[in-house]
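Listed next as structure tokens is one chain, alone, in the form predicted alone.
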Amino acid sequence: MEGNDISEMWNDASRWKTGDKWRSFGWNVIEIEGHKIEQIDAAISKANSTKGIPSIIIARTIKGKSVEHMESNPQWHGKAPDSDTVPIINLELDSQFVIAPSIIAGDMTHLENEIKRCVTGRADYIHLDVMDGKFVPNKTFDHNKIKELRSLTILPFDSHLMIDEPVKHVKEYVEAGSDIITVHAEVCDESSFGEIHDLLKHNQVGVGLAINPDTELPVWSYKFIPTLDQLIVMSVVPGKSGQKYIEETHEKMKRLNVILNEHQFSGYIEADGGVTLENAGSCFIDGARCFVGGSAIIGQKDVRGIINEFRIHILKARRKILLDKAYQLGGSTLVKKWIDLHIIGEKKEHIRKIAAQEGYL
């Protein structure tokens, strides 16, 4: 490998020659991103199904992944953090986020190509907006199209069912290959959602509940909160593209966080509708951890570039939250200690700048 930017070298698989060496000996080589469970699972299945030659799985990983000051930093190999930084590290681990492009914002006549753009753009999920022309005025596609697209990627399919009577159809979306299925509270009651919940859990599919901008979380849903995998908080009126983020959603999120915390919610809040580079950081501070991007991501020519920009903006908001925690726990002394832990790349200077803006230094 050449160069000093470890993260960039990790991203550029062409610089990794290990696979070529094993191929030269006739092995079945499977190269994956080792931080994605779906890739690990698919690689193991592929290796088990390959007969006649030995297989090797090469997983590209970053030492200390998900804790910024430990990432690619060899001094943390086998070393425990100081007790005063553990609460900040725990918060950082609890503040991971994912980007989920919505492919209906692309070319609806060539959705296969939009899937490929998500893959090359390094999306985390692929968001599939299913509209039936009844619950919302527009119509997109159904489970048959999702089944067609499923073979194109192992990225998780995040199926958002904007349809009437989802209890009658949810099994079809399970069989089509959805990894997460979200239905709307407006077309469910405790009984029908309970049936959906149990079916999804039985099939090891993530369970999601969505609420429209003018809908509060119904009381009947509280009993399901501890086992929900996802809550979609719509920040535009569903069924229409190109809308601006409804600003009142920020206040709504504050109310929701109280309810979710009281009922031991451990899933992701997904921000869906009008999410842009300008407001993604604010949505993260509100509590969102999954970000759906339609025209803001798929509508852009350089999907990979815009997804990277989203991550940069959200990462800045996460760093602010961690600095807030450090200041709360130990004032400027702990803030300075936290900043000084970040010695790889340009992280320290970026974090120091945020701390100075917040008056923590």
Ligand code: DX5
The other form holds:
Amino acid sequence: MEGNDISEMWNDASRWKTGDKWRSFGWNVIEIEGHKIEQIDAAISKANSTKGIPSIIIARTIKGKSVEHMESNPQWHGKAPDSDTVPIINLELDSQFVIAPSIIAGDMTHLENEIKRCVTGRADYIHLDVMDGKFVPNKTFDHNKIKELRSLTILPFDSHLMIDEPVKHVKEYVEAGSDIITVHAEVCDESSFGEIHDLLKHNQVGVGLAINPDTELPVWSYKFIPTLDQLIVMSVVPGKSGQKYIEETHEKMKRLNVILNEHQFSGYIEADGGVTLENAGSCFIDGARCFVGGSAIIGQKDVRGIINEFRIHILKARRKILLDKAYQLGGSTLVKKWIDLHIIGEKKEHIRKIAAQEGYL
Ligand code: DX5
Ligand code: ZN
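Beyond the form predicted alone, can we have the form predicted in complex with the ligand?
Whole complex next, starting from this chain.
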């Protein structure tokens, strides 16, 4: 991480001088975002490969990270939440989400630059749409391009294989450095997906299954649901970016959630296709926790700004889910208590507004 990234993450810029102190002692200083597992992993490898001088890894973390009313709030240092708010806090912790720009919506002749735009844009994942010209009419790139791009970033590569006979090719995408590999149910059956599943698990690569808008989750896939890491629910007909979100997907997600709950799904749903600022909140409420953005994100000039906007929109949708939970558990009393946990300001006003709109106060 470079200076401005670090100081931006912490209002009090003085704290990021810690690294300079250790540099003045002659140490190899590695400063990372401590909430990103891939950065911790890369930092440990970097420290292990540094010889001749001692290394220190400074992992920047935010106190109370992921619980809005606790984040960076010193009053929660060493303090336990009241038991009646714990189920709401657990729901908040279980509702983390990631943003995955789809780079084919950028300049296909300079994909290395699109990777850089994702990194500086603070994406969580990079969504790589592999198209073979057979499963879908278009061709984009294959594992060779992924291998080439791999060394540019440690951000997780979310490889979406829109290819025929994936069982024959999946190994190449593992070797190219994919962190998650998703294949389409339309070109698999129980046996071939079983082979893919086992290969990916063996190589500690995330196992993903994708279904097209007109495909229901096949019954043969139910046995894999408990160990599936990612389910891509396509909200456009695969083949290109820039298409309009298919509204029927919202209804489909309701049907899917019933099946996933019945089969102990512990992975996350990825919304892929036509996702925009306008519909991201409703995709979140449908159950999506990974948001692919092609034209709506990488197709925009200010990637960091738009990813930040996406996060704000999705956080607003999440606040409603948390208030619903508070009301369900403890009526207006608990809703009021939940609201008052939040420090005076824009977040608290927004939460109060939702509660009033829902008639919870
Ligand atoms: C479509 C791809 C999507 C698409 C996303 O076949 O799987 O990932 O590139 O781009 P937008 O967000 O523009 O639909
Ligand atoms: Zn995709």
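For clarity, a rigid core is taken as the largest C-alpha set superposing within 1.5 Å between two forms. Not measured: the values here are computed from a predicted model. Numbering follows the first chain given and starts at 1.
Trainee: Would the C-alpha of Leu341 be classed as shifted by 2 Å or more between these two forms after rigid-core alignment?
Mentor: No, the C-alpha moves less than 2 Å.
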